[in-house]
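We begin with a single chain expressed as structure tokens, specifically the form predicted on its own.
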Amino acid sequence: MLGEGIIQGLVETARNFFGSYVEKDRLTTVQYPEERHTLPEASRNFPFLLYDGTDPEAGLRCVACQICEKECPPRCIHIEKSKDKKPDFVGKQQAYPVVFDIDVAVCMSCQICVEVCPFDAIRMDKEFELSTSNRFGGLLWTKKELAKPNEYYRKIHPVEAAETDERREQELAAAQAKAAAAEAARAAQTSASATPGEASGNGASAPPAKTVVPQ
């Protein structure tokens, strides 16, 4: 019948309109900001930096490799690498960012910085209320505003965070096993090189040479 689809759409709209007065599930809007929808885990809005432990400086995962800065399409990331180094979670000496800034006004939330980061140091947040009255200083987020603990990451993206933690634990276990094997090899080499000296020092001295007197 001509117009059957239009009629069905109008009926569904009317059902939702009148049903919203008696069924809360039919409400398509909420009284924001007093009421808020629960955002799904896949929500992505703005990047933040991850750190382990309680100290944002000591536990920051970023090693200032500057890959995200180079790959960022709108060029909103600015990084300055440190001159010295600090150990990462596996004990390897790595540089760290002295300066890590992201321009909120320029960032397009494309998530490319997250995809190219090889150190699990940057992730996407769910926070979307980023407006500010300070159009100059308030739109440039520094390392202090960007750094958030791993517990926060587990809270907003539990599935993704669990996968990341498991992978990092495997990397740590592999690094510890490699270090233990290297230490055992060094100990075996030291023991092998010290064995001849120990044998000569256990009373097994060579007999004195005989003196030949000419006739």
Partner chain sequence: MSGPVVDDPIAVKPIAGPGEIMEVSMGPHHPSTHGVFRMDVRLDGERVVRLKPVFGYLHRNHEKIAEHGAYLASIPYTDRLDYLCSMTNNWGYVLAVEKLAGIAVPERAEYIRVIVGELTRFQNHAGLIGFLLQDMGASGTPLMYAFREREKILDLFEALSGARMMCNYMRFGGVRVDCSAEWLDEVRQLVGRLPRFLDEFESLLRANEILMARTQGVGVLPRELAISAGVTGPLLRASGVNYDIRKVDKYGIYDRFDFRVPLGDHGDVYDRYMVRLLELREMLKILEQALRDIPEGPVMDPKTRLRGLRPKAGEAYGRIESPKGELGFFLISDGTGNPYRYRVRPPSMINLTILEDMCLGQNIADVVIILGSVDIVLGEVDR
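Mind sharing the form predicted in complex with its partner chain? What's above is the form predicted on its own.
Next comes a single chain, given without company.
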């Protein structure tokens, strides 16, 4: 019958219209600024720098190895490495970034920087309302805006953060054990102070453990 197909289609439209009042599956929109979906844990938008403790300067994990700067596909990271060094979380002397800028306008949220960073120093944020009326300064984020505490990371990515924390604790424990062993060896050596050959042999294992491999 001519018109049957049209009527069939209208039945579907009606089914969807009335169905949307009773079925969640048929009405999926939310009224955005007031109502929000919770973002899944994996969701990513823009990188931030992690710091331990309360001081964003002293606790900054980044050691300015510049791997992320090199690997970032649109090259939107700019790092200037320090001349001096500061101790990292296992007590090893490491450089730190004097300047660490990311251009929000250029970053394409690809997460490559997070993947290549060997120091767990950079992670992805979920914050997506980044618009600003200042298109020059407002879109270039410096170390100050980028640094966020580990607690924040734990809050937005609980599972991932727990894994990272555990790994870092193990690294710290291993480093402490190694340092303690070296300390004990040095103490034994000074108290004995006997053969010079033995002393040089112990001396080789004395420098602190290399826990992370930068390249």
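Here, rigid core means the biggest group of C-alpha atoms that superpose within 1.5 Å across both forms. Positions refer to the first chain, counted from 1. These figures come from a predicted structure and were not determined experimentally.
Through how many degrees does the small rigid part swing between the two forms?
-> In whole degrees, the smaller rigid segment turns 32.
Core-referenced Cα shift (Å), residue 12, between the two forms | Its C-alpha position differs by 7.9 Å.
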